[in-house]
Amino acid sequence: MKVEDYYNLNDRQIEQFEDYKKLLISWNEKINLTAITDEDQIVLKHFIDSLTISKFIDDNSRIIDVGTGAGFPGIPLKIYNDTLKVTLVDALNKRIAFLDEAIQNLKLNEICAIHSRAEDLARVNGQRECYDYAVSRAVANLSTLVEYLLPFVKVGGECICMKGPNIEDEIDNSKNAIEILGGKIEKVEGLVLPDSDMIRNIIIIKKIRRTDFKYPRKAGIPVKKPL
């Protein structure tokens, strides 16, 4: 299974694609970067479901990937689409170290990684309420997840939060966050990954008014209460 089988890339795309593969299979055996070995299931798993959400995202947008792990969605989002600038967020500073490598090593520019959590990232200037799309795939509940991301976005951007099947709970549960944090629910496309039977649900939350700074709560409180 190959990322241009399904993505219209150029020659430096896909070497891109081939060398991010790579280098997370190496680093992988010295960290755990991922559960997912096998090299068909990382372009499948990782890379394309990455990229559903790419039709969503304007050219030349500020991106936050919030929980990024092994840099996923926000590196193959940064491959496909070269005119967004992305910024990388991930509380364990092991991850921040390999991509900080991959960054580097896949030659990208206007990306860069940060050792946070966001609870805390989030009250920064610089920041708070001044990206287009914060985004994030299988971090949190979602009732969580909206308090992590809707203080990053500015007012008329949008989260892309990225779940799997049977959001419906979920989506009820966290209606009294969304409108706390300033967000409405703009959009719930269902889908399933090509060549698979996995399915797949992209929740789109506009902001549409500014987060009170109260918000987030402390580092670990969204978690265990969410609101």
Second form
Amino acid sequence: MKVEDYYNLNDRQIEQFEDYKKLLISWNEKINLTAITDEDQIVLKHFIDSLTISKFIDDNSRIIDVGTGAGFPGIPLKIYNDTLKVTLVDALNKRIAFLDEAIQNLKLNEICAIHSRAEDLARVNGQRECYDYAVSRAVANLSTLVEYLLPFVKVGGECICMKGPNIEDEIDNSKNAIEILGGKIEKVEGLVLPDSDMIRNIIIIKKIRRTDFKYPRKAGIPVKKPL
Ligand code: SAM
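Would you mind generating the form predicted together with ligand SAM now that we have the form predicted on its own?
Whole complex next, starting from this chain.
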């Protein structure tokens, strides 16, 4: 399976995806980055899955990928659209070492990796309410996730939450949190990953009001006591 069979890529981008895959496989032998090790599965479940949200992101935007892990979806989005200014954040320092190496190895510009919890970084100058988009995949339940994401987003910007199937209850249970934090669900788009039966849902939440400075609450609280 190849990314270029589904997305238009130039030679440089094809090489970057290939190098990223190799780096992922080799680092995964030393540190735990991903449970997915089969090459075709890396392409489908990491690269192509990450790119399903690319059509919602405008050129030249500033985006933050919260709980990026080994760089998903942030690095594939950056390879695909070099005009983006990307911040990758993760609470695990070992993963930041991998991300720094990947950024250097793939010769990506205007992208950085920060070791922090989302709850702490959202209080740092130049991070809070500065992003056009906050994106995230496989990090937390939606009601917790919006408390991580919405504080980073400018009014008028969007959170793009990547989810699996059966999200109705999760969405219902997050409505209170979304309202408190200044968001509004704009769109929920379901899709099936190509040549598979894997269902995904993309939830887009628009930021319509500034987020009260008391959010996010202290690190660990959003997951323990969702709003
Ligand atoms: N987004 C990647 C993906 O889809 O492959 C990684 C998903 S992994 C299951 C969840 C990641 O979120 C982990 O790397 C973890 O360290 C990070 N994480 C969880 N809570 C976080 C928080 N509050 N702030 C920053 N990172 C967090």
